[in-house]
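One chain follows as structure tokens, the form predicted alone.
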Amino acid sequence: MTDNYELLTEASAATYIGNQPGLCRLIDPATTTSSEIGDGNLNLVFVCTDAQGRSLVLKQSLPYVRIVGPDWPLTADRSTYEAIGLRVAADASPQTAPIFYGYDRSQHVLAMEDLSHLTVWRTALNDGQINSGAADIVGAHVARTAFATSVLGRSNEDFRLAIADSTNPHMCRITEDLVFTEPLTDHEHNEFSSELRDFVVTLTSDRRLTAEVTRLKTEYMTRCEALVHGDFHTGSFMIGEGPSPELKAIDAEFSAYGPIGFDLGMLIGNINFAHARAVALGREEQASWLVEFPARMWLAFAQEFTKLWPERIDPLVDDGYRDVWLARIQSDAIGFAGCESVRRIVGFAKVSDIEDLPPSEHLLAARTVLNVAHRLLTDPPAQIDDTMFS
């Protein structure tokens, strides 16, 4: 698929919605407005509304990464795999997925839900929002969409067949060098504070940590154990008020097969980071929830994936190999949970729950991340409980 496609503009979102007649259907491109919102890395988005107060996203993906600008080309065609990823959540949970309307891939267009009356779950984190029972809404999310994509929800052959349409080479190749490879070589990509020099240089010569991360990079890279989003964290998220809130799983370009443990890892070290800011700015009450929240998570999506087992379709799967299974799913998780908490801190694409601090409270708080993620890559706890962030 070529990259020589018209890029979108507030201008033209309304005549291309006018070109599509399933979205024609959902909103009026007479009087169609759009605002481009994207504060991402990668993509072009735009919220369309009509006079009647209809409206969708258009989500296009440039041929660059955005961040950078045209120097660092990237393939447009990630768009394809996240509208696979897309496809897939909102089948297998679309409680806490978009609705998707579709996908042209000759423009490289993902046309989806408007969730603009939620909030990124990043910034509401970062405002000191608590939502008590988001642990169990993603845990039951992540055990789903897992589940429905894995030798237990498909036959072996739609299994193969998953594995090689989701194939997505280049966004996988940026997860294998941002988060496992660059944050530990002496990389342009890397940044951080002076004052956490000589403390990410003991850390990243660590051999048992390097061992751990060469061996997390190596399941990641071949272990299609399960679709995964790829790139699950608090900025891929949005989310409402309340104990139990609406929220929803977004940006899924990085979707791939890999293992289980990836999405949930990930998702663990970016609280890792909110507990870490949470606790620099003295707000006791979060980070107490921040604490419990790598716990609930597991314990929801572990009760999830139980309830489901008795619908796998192989018969040779027994509870026995379950409770193996979700041994090493715990495992990984704690695992990729210290190689994003490393990353972020260390290495490109930096998290504002860190960076929007003051200087002494991000300093403090960028130590906290890091002697996490040391003792979760190099005597992890047994199970992913309270203890997580101590």
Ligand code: SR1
The other form holds:
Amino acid sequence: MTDNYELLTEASAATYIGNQPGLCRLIDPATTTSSEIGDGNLNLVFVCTDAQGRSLVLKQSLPYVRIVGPDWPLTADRSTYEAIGLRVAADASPQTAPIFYGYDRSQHVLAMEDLSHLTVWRTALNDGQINSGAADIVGAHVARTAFATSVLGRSNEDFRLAIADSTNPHMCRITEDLVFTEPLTDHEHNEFSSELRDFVVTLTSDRRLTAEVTRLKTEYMTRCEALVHGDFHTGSFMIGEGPSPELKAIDAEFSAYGPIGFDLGMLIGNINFAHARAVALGREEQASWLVEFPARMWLAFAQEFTKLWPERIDPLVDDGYRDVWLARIQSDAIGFAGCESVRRIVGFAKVSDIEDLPPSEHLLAARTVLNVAHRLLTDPPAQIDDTMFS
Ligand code: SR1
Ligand code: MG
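Take the protein just shown as the form predicted alone and give its structure as the form predicted together with the named molecule.
Whole complex next, starting from this chain.
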């Protein structure tokens, strides 16, 4: 699945930079020191800083899933798709993407802006942070990247070529298995406390729910509307402080063409976790903000999409179709939020929002998340509104 290449270390990162003329213009390799800070599920991440304080990040794919080890091999070519996703976001929405310095395909290394002055969004949420304008920022980000990569922003030929270039089969397969299939089957990846067993079995064997997840999985696999980020959870963002924070989407190795509502739904699912945590910990102000988050993000998305609409390339995409499309994106997002909510409680790659809670709060929060998911998948609201987490 993967070729031979050399894994970077804290000691070798400066030498690597020294061999890359494009990077030597940004940072002095002779005085560079590096520190490996990767805390995600998959990759190596090095923050490299020189004596003048200039810095950048090198991200390298490991040939396996980091949190499991070599027993779960994984194509290092995922960085090729991450490069596509990062370039698209940097072009279409530079305010919400890291500056992208380049990609070395032979070594599976991406070079980008150092964002270590920011915090992983999930960590900030877990600590109780509130950023009132974050939903507006993310909604507009999704609209801009979706518009730019769909038939609205690309010529017919470029659109089809882009689908082919970003097909990303191995990473999409992970999503197909982990987000949709495994949580609803008797899979070894599934793990949850014994007190939840009866509840989980009842929920995941509800035929209305399994039918809806099957439908959504097929939509994810077949409806190539735009380049989606593909792993749009709160661990895939870096955030600053304040009402209108610096907010950057990172970790785009799951990029592929798919339904535009997929990213919106992933994020709503993760806001569901943050909300359940806030409620379990009695953080009322944070919980109220998070209840309003999905509708506010949706509004920002729809407004930005509508603002961009007059710039569309294909003259046959008429104004009436915009509202049809928006309605479908909205209903997709509700369903995908349900899938992500089930998956992170039942299946692989749990989230610290829920897992780090003390046992009794953990149980309460997990049940709350699953109840919300069940409703989103079997009796969905007509629109994304403030009742989604009720
Ligand atoms: C094997 S990868 C597990 C999960 O980590 C990533 O962040 C994605 O969410 C993926 O599903
Ligand atoms: Mg990630």
